[in-house]
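Here you get one chain, nothing else, as structure tokens; it is the form predicted alone.
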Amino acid sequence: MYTLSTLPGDDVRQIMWRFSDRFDLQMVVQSARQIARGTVATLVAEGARHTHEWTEHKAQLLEAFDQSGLTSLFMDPHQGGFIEGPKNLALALVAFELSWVDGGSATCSLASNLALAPIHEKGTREQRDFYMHRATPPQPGEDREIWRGAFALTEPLPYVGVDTGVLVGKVRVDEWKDGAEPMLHVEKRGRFITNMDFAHFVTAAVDSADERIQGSCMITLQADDPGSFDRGAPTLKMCHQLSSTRDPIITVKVPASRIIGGYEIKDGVIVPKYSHSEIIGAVFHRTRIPVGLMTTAKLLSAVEPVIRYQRSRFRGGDASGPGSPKFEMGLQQKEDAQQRLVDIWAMGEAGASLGFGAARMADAFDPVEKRKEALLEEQGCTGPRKQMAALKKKQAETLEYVDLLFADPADKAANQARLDELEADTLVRFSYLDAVLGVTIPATKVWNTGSGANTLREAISLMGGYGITEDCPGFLMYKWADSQLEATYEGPEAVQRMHLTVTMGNPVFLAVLGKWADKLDASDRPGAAALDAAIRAWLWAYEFLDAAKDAEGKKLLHRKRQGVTFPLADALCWLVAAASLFDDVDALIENGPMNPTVAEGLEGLVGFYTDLAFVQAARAAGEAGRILAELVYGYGAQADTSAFAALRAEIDANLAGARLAKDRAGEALTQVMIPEALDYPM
């Protein structure tokens, strides 16, 4: 039986989450980290997030934010910011420190980051360099105020959400001079927009009211363009009151230059570079990851607080006296409360994993995008379709590049000059990185908070009483009431499902699904065996179903069918999670032997996420394993289905020992030292 001394820190996270080596990134935690559990854990147990309307007492935030270089951390160097290169990652680590406080504190944080991204993505350089800068603190010998940004897709639809193929707003020209730059007349509503009573520019998808104006574009409004600037009533919402949302109406006369992305006159025609999809496309890919993983934080925040609460239960009664099991283990006694909780754990160290692994492939995915695009435009393959076109005639290799690159070390070797020639080829890695971040981004959005909301409920009950009062240590009943929000920032579920239900069948990430299984059979990992076989159960499913037709005549596996689809898309991101927590594990043991700190409990470390990996299994299997059968035999489809019962009773026979892994996770809760005290105030 191993012993789990104390809870992870740092260097485990460091090791687990890759970033061992990147001290710019550790400081940046250590920062977003100490703002979170002073300004921020302050504001709240203050009872800042009692009123819907921006404060003096909210502002202190923006100030921390600066002061601490949070602010600057979306820019380039030359912009002001001070890492150089792709920064998903950093994101996700502020977003997920921030979060482990307070969720509303990291949207407020990532809200101007949000507003720049459309010009950080498709800007001309001009429109970069221009609000990347103002953006930043000002610089020695520099006098002038930072704008903020806010971001304004959400339309005053009924209701709240996103439709990104409704656009309200609207774009006319309003003059037109010969020789002369056209001036563009915008009104927008917007609905639920984050930063709004600060923020010095919007950026705005409209779209055109006018015949010399071509499609949809997204164009920046600024506070002091002529016309009128309303930025409207606060958002009455229950969660998040650490950010600032309105309800802005927006009526401006702006130039033309303000499009992002530029655009062209073809016969008297104003046509944008990009349309309003294109901009927002790029720009959700990425920053739905920090999103995800600001519910999984409040999972694994939640971890010390409940443990805390267990032990301490029965102390200052008459029952127990110190000393006594009743007082030193309190309701550790039991084990249904020990297990409840490494459930939670298992939940968000898998949430963390699928986000943090997006986050990394995100940050390499960046560069070869870029050079994706610069290569297919000297090509003048320049429109979505033409670019389809380039890179499905690519798949062939692509496909060939996934055989090498999870080859086992001999075939490796063996075609290494291959493997270097096919990597250094910009379409075949941009295809793979594609395939793959089209699925774990989506997957890390939706299944961290839908999942995540519904565990964190798990959390709070195991506080008794104490969970639904204000000082719940923790705040954890914040937590869980922010978390049905951040399953709708960036996307609500179904857009997310709408995603996965278009990329889950590129044949390029079902081969990488099937290599993830490969690897999973291959390793003696307790837990791994069972993953595996519901991994080959969902890829033998998505293949029925694709083949299959209802009782109808009607295919059964198409993107109108979402009673197919979407159930299918959420099994695959139960197992794709818990695929992630292997690889971390593998990382935690590959490389803890070479860190003093881990290395000195490594083998207790181990042994816990070993069993808390091999519990995140066996409820991941199950999972997939209850809905691939709902719908390979729920429809009626007149078909052989033995492979797939073979495949289910593969599942149930590798469960075995899941429960031992369970019993010693929880035993080892009862063991693991904890602080004092959390290190926030109540």
Second form
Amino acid sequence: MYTLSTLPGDDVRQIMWRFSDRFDLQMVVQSARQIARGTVATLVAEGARHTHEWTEHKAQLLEAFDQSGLTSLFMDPHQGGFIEGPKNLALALVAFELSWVDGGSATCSLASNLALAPIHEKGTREQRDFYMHRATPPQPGEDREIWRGAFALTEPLPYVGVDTGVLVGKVRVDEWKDGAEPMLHVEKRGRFITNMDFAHFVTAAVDSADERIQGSCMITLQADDPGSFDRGAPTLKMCHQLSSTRDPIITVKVPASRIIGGYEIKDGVIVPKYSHSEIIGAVFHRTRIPVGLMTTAKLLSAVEPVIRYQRSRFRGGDASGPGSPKFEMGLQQKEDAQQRLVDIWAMGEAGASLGFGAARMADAFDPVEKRKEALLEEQGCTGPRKQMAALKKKQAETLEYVDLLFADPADKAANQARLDELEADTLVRFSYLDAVLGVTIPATKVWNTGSGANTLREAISLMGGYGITEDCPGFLMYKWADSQLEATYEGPEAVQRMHLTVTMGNPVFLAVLGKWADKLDASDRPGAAALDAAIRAWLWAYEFLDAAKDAEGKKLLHRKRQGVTFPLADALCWLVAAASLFDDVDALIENGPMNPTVAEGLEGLVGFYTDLAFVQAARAAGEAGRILAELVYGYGAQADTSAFAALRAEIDANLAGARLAKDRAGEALTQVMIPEALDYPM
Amino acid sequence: MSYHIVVCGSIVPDPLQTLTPMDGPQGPALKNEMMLPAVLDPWAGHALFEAANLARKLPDCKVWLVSLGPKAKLQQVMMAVAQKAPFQFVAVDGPASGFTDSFAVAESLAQAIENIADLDKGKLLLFGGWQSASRGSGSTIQMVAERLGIVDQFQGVDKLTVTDDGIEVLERVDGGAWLASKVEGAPAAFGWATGELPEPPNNPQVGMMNMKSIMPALQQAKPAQPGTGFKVQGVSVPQVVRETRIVKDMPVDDIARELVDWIKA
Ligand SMILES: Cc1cc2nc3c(=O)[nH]c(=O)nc-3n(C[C@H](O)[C@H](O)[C@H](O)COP(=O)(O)OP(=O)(O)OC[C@H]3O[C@@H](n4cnc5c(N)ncnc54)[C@H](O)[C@@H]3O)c2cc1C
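For comparison with the form predicted alone, provide the form predicted together with the partner chain.
Below is the entire complex, every chain and molecule, led by the chain shown above.
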């Protein structure tokens, strides 16, 4: 039996989430943490959340972000930032640190970046330089106000929400003088627009209401544009009160050069380079990861306050004196109290592994995606359709790449030259990363927030009545309420499941998933076999449902059949998250010994994390097994399902020892040393 | 006047943690010492922020931070400290617990300072904490200064003002009073009390610059020679019972009254 000496510190996290060698990121974590446990925690403790209005009190946040460098984190050094290259992991870490204390503050920090993201991803060079520069804090010697942005996609009910295909915001030609730049008239009513109280500019999605403008686009609107820039009524929301949200009504005149990405004039018609949905796709692809991790941070942040509560529950009463088990261990004398906390912790770890894994991969993906864009453009391969066709041609090679990438070391070495060649092929590399991220990003968003919200409820229950008081340490009640918003904005759960419906069937992803199962199969870590069997059961069910028909002879695995595809997506999320945790524990086992601070307590850490991974694997295999059984038997009563039955039996048998692992992890929680006091106020 | 300011400062375990002394293989240690999070010793922190502030206001000043501590832990703490003020980092790898001998520590620090290539000792202002949060012996800076041949020494410094003809110093003395002195200039040593400056906000740009020197300095950190003539016989913490009460919205006057009652009782 091992003992977990202390709660895992930064060194452990850096190894598991793979940023031990990135001091820029470690610094960012420290900055964000200071703000979270200082300014943010104080605001919450002082009751800043008790009003819908954006107040001067809350505005301290913006100043803290500016002063600590978080405002310029999104920018490249030449734009006034300090980190070169992709920043998905950096932004994810900041969201995580801030949400550890308050999710709304994280949104407040991210919302300006969300507004800049369309410009960053698809804007012209001039647009990028103009807005990025204004959005960074003034450099020494400069005297200017920092511009903040808002991102306006959603519109008053019942218009754009989940379904962003229809836009009511409109753009028309206002004035178009010969040889001069066209002036446009834009009308946009936003609903739930974050940062709207203080935004200097808005990146708005609008549709053409003029035959001289083609399709839809995104466009920047500024508070000083001629016309009316009404910030609208504040949203009377019951969560994330540390971010500002209003329903603006904007009617302004702007030059056509504000169209994000630019435009061409073809036969007297303004043709925007990108439609609003192309831009939104590129933006959300990245920004959904931090949102998922926000809920995860709260789960992990609950561990310490719950232990503190459990241990001190009976101190001070007549029933027990110092030295007695009741006094020293409190509720942790009870198995249930320990083990429910183990469940919460395991859910949090799995979510973090999934989300940070996606963030790292997104960092690898960004430059590849840019190269792909340039390459296809060079080949005259523009427009989504043509690009899809070009990538489809690369599928065989991508599958070969996946085979080699996951081959055992000997095979890999023998084929190194071919592997290098495929890796250097931009389209192959793109197809691989795109296939995996196509699943892990929406999985992070839907699973971390949705399952996370359910689990947060359990965390509160462990605090008993104290959990639902305002002075509950760790602000758990607020965190629970906030998690529902994280599950909603940037595309609620249905949107993520729709996304997964399309991406989870990508043959490249299916091949990768099979490789993950192989890897688990080859590992002798406790619980790996159960997860391996569950992944195989999922793959089997996928194929089965793909071929199956319903009573009316209609296809089951079809986008329209959300009753089939959505649960299948949910099952997949559980499995992918659990597999990610195994991967991170591998990293700890491999690299922990190299770090002297981690090495000291490594045995206990590895023992504990191995058990947590088993607990999570058992839970994930159970959830997936239940969902898959419902689908397979529920829709295929007449078919031969014996292979599935065998796999299910294998899952169950491989749970051997899962509860012993939970016992050990629970026991470890009774021994772990926690700080004397929570490092932020209540 | 331009100065070369060397700040001696290391790390201590985060005071929020439960610090339990125990017997380790090399004598007394703290329970889970390596795994406990560490912070910059607050006394040294005051010295560093004062140094940076002074250097910012005067032409051609340079600041070094010399730290003796376990290098893996130093690296973590520097992620925050590096963002607070510009400095050159000099690291010596060794223990930073409260169970080290200040005589041996001073020896290592003085050597490390002697080895700083572009340090002009004629311009040297030695800064450090008057005490440290790990073991407040109040002797380290004094002994470092002695070894460097610096005879003008000030302890418990709260304020330092550079004037046209030297440096004015306010040192803490009994009864909340200050002892005001004047020194002609460098070299001189200052053991800081709390100084006057708040902790500066993080500046990642400064951090990125500092890290360029911090990472190699950590890699090159030489192990300190622990003193052999020193032995800790035993340690324990006072057995006080912490009875923390959490009260919200209590007027300041009431808090003060309660404290006074407690002291009188
Ligand atoms: C505090 C806050 C801040 C926000 N900030 C911003 C912002 O800065 N910018 C911005 O543009 N937006 C913002 N939003 C809007 C947010 O992104 C939307 O609320 C979200 O996209 C959901 O849209 P909706 O509320 O209209 O839900 P609806 O579209 O009404 O969906 C409700 C539910 O219907 C079901 N459903 C809908 N469509 C489908 C379908 N096709 N298939 C299956 N089920 C379906 C799902 O169960 C879904 O959850 C914010 C919202 C809040 C609350």
